[in-house]
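Just one chain follows, in the form predicted on its own, and it is written as structure tokens.
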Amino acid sequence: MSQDATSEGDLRNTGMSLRHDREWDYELERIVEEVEERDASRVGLQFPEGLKRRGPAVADDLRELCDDDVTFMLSGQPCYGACDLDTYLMRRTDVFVHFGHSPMKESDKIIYVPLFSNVDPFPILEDALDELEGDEVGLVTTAQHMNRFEDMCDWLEERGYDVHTRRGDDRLTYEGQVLGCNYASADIDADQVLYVGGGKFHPLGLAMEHPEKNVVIADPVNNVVTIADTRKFMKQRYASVHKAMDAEKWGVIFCTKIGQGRMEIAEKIIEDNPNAYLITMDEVTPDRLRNFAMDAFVNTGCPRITTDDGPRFHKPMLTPQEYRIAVGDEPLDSLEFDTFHGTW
């Protein structure tokens, strides 16, 4: 095997030989077929933040495979999930391709390319067995590893485990899938959950929403096994709530991204608090909020804005439930992780 194949992954079985990063299957043949079938002349391509740099090379490959009169446009809008569609570009194209996430908003115009990983999960699963207790385990993963989910279930069952899985709700595409804002697939009859995937945010959120479960993280990308520990995260959230308890002026953020708006929650806060002000934004960043003279903010949009970026904001940034704690409507020990459930 060539050095290129070993270092960047192998796409020989996809039928496409790409000139660029080969870790993912961009499903170019399917995109070309859709473009031809719909006689499309304008095609939009949207990539998540970590993959935007690969967009021009994918566009080059598609140009070579399509007629010369087809125009490909790259979305420069921030994208952190399938709930984060570039609706401006989508309205101005015949075909809109969203890379990196599974379907959430179905549309005849949108082609979802989930970018399944070809990383072998089984070596790290073998290591993770040392952290499992008993023979019942729930299994969850992200969209990038769903192509191996059934294989992982079979692998665990062959080793004597009773594997519990479910599809959470309408916001989720696959059985066993978790999102950064939805862990309903982990609502299973097992005291421990094995999360297979990169990063710690998903398993930390899972452990927060299901504190009664032991969450084992098997990360096949970084080749490490850990246990989800929410203590540091919880201290951070409690600290933010405490800082906001003396706040007088509140900025209530309504996110205008198509899959992140919770206007009924925002309106309820405004209705009950005369010192709360509704702020509509598409992209919520610390720099933008510095222009508002507020004592604290409530984020009704994506929970990850609060949990991932919370420490970067100049004033406390709370979830809706944390806000209710800060103003005295709920006790401090009731703090929960903020999630999205259901469809749009």
Contents of the next structure:
2 protein chains.
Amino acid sequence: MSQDATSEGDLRNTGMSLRHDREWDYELERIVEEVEERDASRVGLQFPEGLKRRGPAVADDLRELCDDDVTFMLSGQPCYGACDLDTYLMRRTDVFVHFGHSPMKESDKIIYVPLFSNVDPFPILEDALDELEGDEVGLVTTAQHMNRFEDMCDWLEERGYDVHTRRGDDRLTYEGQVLGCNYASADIDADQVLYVGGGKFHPLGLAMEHPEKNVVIADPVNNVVTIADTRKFMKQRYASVHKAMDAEKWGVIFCTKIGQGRMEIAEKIIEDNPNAYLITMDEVTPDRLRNFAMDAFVNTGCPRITTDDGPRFHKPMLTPQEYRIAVGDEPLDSLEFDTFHGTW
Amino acid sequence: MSQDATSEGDLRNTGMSLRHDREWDYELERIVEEVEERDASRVGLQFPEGLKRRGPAVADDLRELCDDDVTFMLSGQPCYGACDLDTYLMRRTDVFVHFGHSPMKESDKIIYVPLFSNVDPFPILEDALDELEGDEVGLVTTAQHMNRFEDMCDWLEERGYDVHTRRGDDRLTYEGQVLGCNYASADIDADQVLYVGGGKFHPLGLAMEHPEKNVVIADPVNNVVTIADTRKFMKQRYASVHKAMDAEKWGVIFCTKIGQGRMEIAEKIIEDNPNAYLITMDEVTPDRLRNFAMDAFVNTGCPRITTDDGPRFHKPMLTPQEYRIAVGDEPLDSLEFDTFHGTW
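Return the structure block for the form predicted in complex with another copy of the chain; the form predicted on its own was the one displayed.
Following is the full complex, with the preceding chain placed first.
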């Protein structure tokens, strides 16, 4: 594994927060054009958590470029994806700019600024070749690296690989793109998938969703090649399911975030189980759930809250399928990673 | 001060959370009637923080009383007042029940269930008489004790007091009622005010808003009589203002909760100060503000976040008037408690 210091990256393990003060392309001109075209007086700016610090400087630059009577408003709401638009701010501004995520759904009102990474993926791809077996390989990456996706395909093909790619479903913008909750782009006819991107968050989900595939992680940001290992996570999932098997009272969480609602799943549980209670909220946090004297929770919102943050909650929190296993409607060995499809 | 154990109350210092498992009147019949009358299929239930645990049992009782096809949904959002309605749930249910606060504004959609306390206020009123000077006294209380307000007035008058009361403004439902952000009911022509209610939260705000008056606290819940002392709070306020005097970059918080928006104040600051940035959010928490590299914050939302939780934030947080003092627009000795008027 290479540890070349010259290609040190700018994102931490989450793939979100910045290690260095790197330049991003905020596409200010495109924003200013839209502001002028729509004669906007209120403009909303929403950044993901790791980039929120950049907001005021971006607002400064936009103020310079726009008329004095334009008011810029920064969203202070937590934001973890395009599933998580600040709808309050969106409805109350003439132009709403969402930075750092690819569109889950296009809308006239919203300008999506993807913030592509300018890190060079090829040195780490070179290292990753050692971990590939045979010449059939799937290729996936995150929104930040989509601008290099075709180059990466070509690069692999030049080296004799048969590269399998697809566009997953309509929750995804690009061919080869994965989200924390959707790995349909890896439903390809190859036993191994090469994931290019920062951190462990996406490849762990990918490996849980596709347990039959070998997932090779080429991380150009932390400059490291690893193989995704889901054992710790899967053990935690089974432990949570087992703990929840004794539960009598169930809290069924419906998440009110625009792209995280699965009401039909939540209502089905409530209808079938007289000891289940429907609880609605936007941010699903340990503090908020501690308010309810339940024995276990089912989270119909973001699956990554359940799998990644699960141990932080005072009671077991399960995905909808894990709930069905815990109450005996499905066998234990059917356990699968919870994914999210469709837009909002 | 009396410490009679026989009249131990059921509310903690916040006046919100329960010490004993006391019976409340949830007015189930009124709710069922409305559900039937409107042929509702979705009913939202919102409780304040300290009563959220009661939600599932109330939902159980309502399920028993209503048709099987009615779905009850519990709000998991934090809730600290009628300023803080769960608008998401309200818009998506046929009947929306808000428990524990008096109406800030009536609406066809909302059933307000006040949850009056059944604690007897007269033993502690008897004790409080020792702290009153002269026979002119103002009387105020919170929504929980409004059902006894007239009785308390009569009781005081029978004992020779000239009781001053008024209904503050349209943010308040009842004569003599105070909120954490509104003490207009204590704008009366007497030098002392008797506050009847649990905890220190309301009387401290009352004493800060009316520093010229002696505020006697008759707490029938914790069974104790005290005199409101704002010195610690006022010292903190002055310290925060002083710290913020050196601030260059200001974050101006606009709270998106239905009854906490003061956009004109927020926009005025932004217009006048090129180093001020408008940040919008619902819950104003230390975590959320840490995302923004500001030197100080102005909170145009709930004043009690500023005064009571201020020290929990990593940078000084000021009320709008304190901001004007910090930037030199008003003299230091003009400092007043920030209050909230109007509805939503």
